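The form predicted alone is given below as one chain in structure tokens.
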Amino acid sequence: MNYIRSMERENTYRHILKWGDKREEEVDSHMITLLKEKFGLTDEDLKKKHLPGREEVRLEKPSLLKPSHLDFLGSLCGSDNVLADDLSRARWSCGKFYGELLDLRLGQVPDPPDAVVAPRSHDEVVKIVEYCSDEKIAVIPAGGQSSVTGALRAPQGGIALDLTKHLNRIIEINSVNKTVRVEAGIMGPAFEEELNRHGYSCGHFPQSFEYSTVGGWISARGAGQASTGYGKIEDMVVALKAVTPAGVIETKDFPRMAQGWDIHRLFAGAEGTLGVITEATLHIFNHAPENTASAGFIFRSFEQAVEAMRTVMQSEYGKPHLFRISDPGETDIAFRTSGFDGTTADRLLKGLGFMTGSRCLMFVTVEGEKSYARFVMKKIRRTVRRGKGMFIGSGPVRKWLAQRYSSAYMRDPLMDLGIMTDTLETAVTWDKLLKVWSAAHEYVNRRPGAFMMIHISHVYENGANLYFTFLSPMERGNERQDFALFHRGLVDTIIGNGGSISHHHGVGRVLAPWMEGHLGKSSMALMTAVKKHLDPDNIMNPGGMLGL
């Protein structure tokens, strides 16, 4: 059987570093206005296109698996379910971690996997793992490729299993218990579509929520723009069903146990390495919109707005979903490419004290049942007003939920006119957070020609997460070594101050060299433990994820 074949159009390098729905995203009249500021970009540079990556896919790397391979596999999942072309490889070699979009962009594909293979049902693929055990095969799990931690590269060939294609229903919605049973490789928007005829809400929306999957939310223990309200994805899970070496896990859904530990658990944030997850079941939320209290804030200084942060999630009188803070930096970005900035309403808070480069935006929702949304909206207001916050309405928040998706598109423009721009994020405790801001800031801004928005997204009752976004001029001709060292300070800087290696992205293989210096050598023997247990061969997702 033929399994050189590709069921895409566009054979090129920029089709598969393109983020989302492949659109091209121009860059607004404000933003160019900025650009040309912060960077010394001219109209003629604004024409140029800095590694576009048009070039046609051709891999260095031969597929290595054997045809009696690949005629099994086809066999068991159908021909049409089986692609080993360039560019089925190359496309399924990578996520949208800044580092691999340039090596597209230079025309390089480092780790692609030997086939791309698309089961049909959890049957087969225990049937694909238990083979692949055999025959030492990799298998690396794959959902919406929106992993930004180099989870999804295939170092030592095997087969990129996509989850997309054929797993992707929800088995059945049970309202009585109020959770939904799902396949694993769901989008976020059929899923929420889905929950909404039904008069529920998935309650997650993390920024990739157009283009990631329930699978790819549990194994990177995501968390979404609503989590301090609803929680990150593991406190959602009830039960799964995951396939590994050593056997299929089927947890129960049980509200609560004391029988050990909670099995399901371990793959929460095992980013594949132990195995499959083939189905979910969920708690879900009722879905009424209409319902949410929304308001906007602007303090003074970002040490006002954190505190009074705090104090809301501390107070015990109802949690927030949405709960966001803009550093100073994030905020004049904001208003800069908004048009904001000199408008007659800008005058008016800067008479009032709110000053460019220090005044900092806050937006909060609240869902639920009506009488309780506008109870919990009503104290946070007066707790804000306290901590000397001004109310500026809840348009501001409505503007920001309209582009909360889109706005990740403009990195791949960024990226044509020469600028470095990526994230990294982290969980840090109350007493540290303000150390680990200023320290990142001072870290970035020592670089020529840099700067760095950071805001809060996800709140809890002892500490936050610290979201960094930088933007810097690509140095041309060294761009990928020069991003490393770049980046590598920074993950130094963010963990020697106090903050976690990761609160929502997850470790992949790009922050797994920081793993066990973090969590220590008994911590990571018992990982270690665990994986050997159910992947004695190390198999799944081999070669460094989450530095095992």
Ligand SMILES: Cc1cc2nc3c(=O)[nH]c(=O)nc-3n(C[C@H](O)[C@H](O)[C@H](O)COP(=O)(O)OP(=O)(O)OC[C@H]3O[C@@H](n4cnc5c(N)ncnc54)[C@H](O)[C@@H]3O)c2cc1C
Second form
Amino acid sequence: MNYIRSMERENTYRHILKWGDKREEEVDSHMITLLKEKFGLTDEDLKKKHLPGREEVRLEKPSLLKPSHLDFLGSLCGSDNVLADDLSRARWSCGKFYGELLDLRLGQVPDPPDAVVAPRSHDEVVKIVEYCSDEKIAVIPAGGQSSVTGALRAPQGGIALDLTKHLNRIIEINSVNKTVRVEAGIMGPAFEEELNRHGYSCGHFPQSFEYSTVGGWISARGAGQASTGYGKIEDMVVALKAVTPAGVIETKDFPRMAQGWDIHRLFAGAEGTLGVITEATLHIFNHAPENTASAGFIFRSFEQAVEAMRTVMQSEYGKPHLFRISDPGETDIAFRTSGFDGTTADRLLKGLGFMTGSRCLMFVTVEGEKSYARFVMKKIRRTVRRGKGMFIGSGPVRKWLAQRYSSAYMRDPLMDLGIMTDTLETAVTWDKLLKVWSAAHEYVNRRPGAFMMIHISHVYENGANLYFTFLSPMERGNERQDFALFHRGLVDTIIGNGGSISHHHGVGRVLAPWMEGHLGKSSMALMTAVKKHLDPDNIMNPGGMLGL
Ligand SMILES: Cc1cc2nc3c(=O)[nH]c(=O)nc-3n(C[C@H](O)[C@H](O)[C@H](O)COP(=O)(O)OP(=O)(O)OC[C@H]3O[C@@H](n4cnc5c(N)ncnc54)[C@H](O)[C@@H]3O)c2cc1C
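Moving from the form predicted alone, what structure would you give for the form predicted together with the ligand?
Below, the chain from earlier opens the complete complex, with every other chain and molecule after it.
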């Protein structure tokens, strides 16, 4: 059989690296002005594209699978569902980590799988995993490929398992239990639209929603924009079905159990290292956007905003769903790029002491039953007022929600301009939050030309996350090494000052080197023992994942 697919027109590295297939975001005029000012770019610079990645994809590493392997997989899943051409292997070799995008721009695909296989059913996944265990072939489960932690690379080759092509159906909506049983490869929009048709919502909206899957959300232990109210993905999983080399694990959908450990939780955050999640049963929520109460607030300082946020979370009158603070860096950029700077309203705010360089935006929504949402929002407004925050209406929140997914498209044009831009995120207790925040800023400020924006977007009674977005001119000619050093220093700074390795992006290969030091030897030994039991031949996403 011939498994080499004919080359498509869009056969370039750029086609693989760009975010989404809906649009390639142009940088708007406010942003252009800002970039010129921050990075000293000229009109000439703006016309050029740095490392655009327009070359045709060619892999140096040949596929190491034998024809007999490909024939077996083709006879099992259908030859259309087994691809071993360079372009397909390159496409499934990575996610959206900055380092991977840089590699693609430099025309490099360091860790391609040997083939891409799209199983059509749970039973086919079982047979693939059995076969790969016998033949010692690595298996990398893949969803929307939006991983930002190098979790989809195939340093040992093997097969990338495309779960999106066929395993993408809702199996059952159970209105009595208020749960949904769904195949793992379904993407966010298809999942949510179908739930909405039945009056429900999934409640999980990562910024990557358009291009990520239920299986990926669970595997990377993700969190959506309304996680403070709805919970993180692991709170939503009731049961799941996973194929491991040691057999199929199928947990039951009881509301709770006291019979040993919650086995399904082992797979939340396993990042494909234990097995392939083929199905999940999740809690669902009422879809009633008309009930949502929204409010924007402004504070004179980050410290005051954080204190008000903590008070809201600890006062026990009900939780917001969306709950965010943008620090002064992010607030200033938001004001500048929205054209707010210099307006009458801006002058008014300044007159009241909400100054550029220290003022902070807070966005809140409360969802659920209408009177509940209003009641909680009323309480929040009172807390915020006492905490010296000022209500600025619900317009800014609605505007933010409307463009929520578009900012993901900005990274490509920024990289085209030779700007390094990446994100990190951490969880931190309230008593250490300001320390991590200021240490991270100090670290980034030491790099000439760099700046950072930080926000809080997932909030708890005992702490919150911090989400860091940094921008800096690339060191041209030494882009990768320069980024690696800078990134390492920032991770060290965050962890050294009391932050966790990750809050919701997972660990993958990028953050794996910090795992043992952070968790301790005994915890790592426990994780390794579980891995050895479920995957004795280390075929599931092998090669440096999670520090295993
Ligand atoms: C622009 C952008 C914004 C983002 N915003 C957020 C955000 O707001 N919140 C958030 O939580 N994350 C965010 N992320 C990170 C990423 O989108 C999440 O980690 C997401 O959950 C990954 O889902 P995916 O389907 O793309 O998984 P993939 O990237 O395909 O895979 C991620 C990991 O899960 C494993 N995996 C995937 N499917 C399965 C399966 N069925 N069984 C077993 N293992 C599997 C893979 O092997 C890999 O280790 C963002 C990423 C980008 C690029």
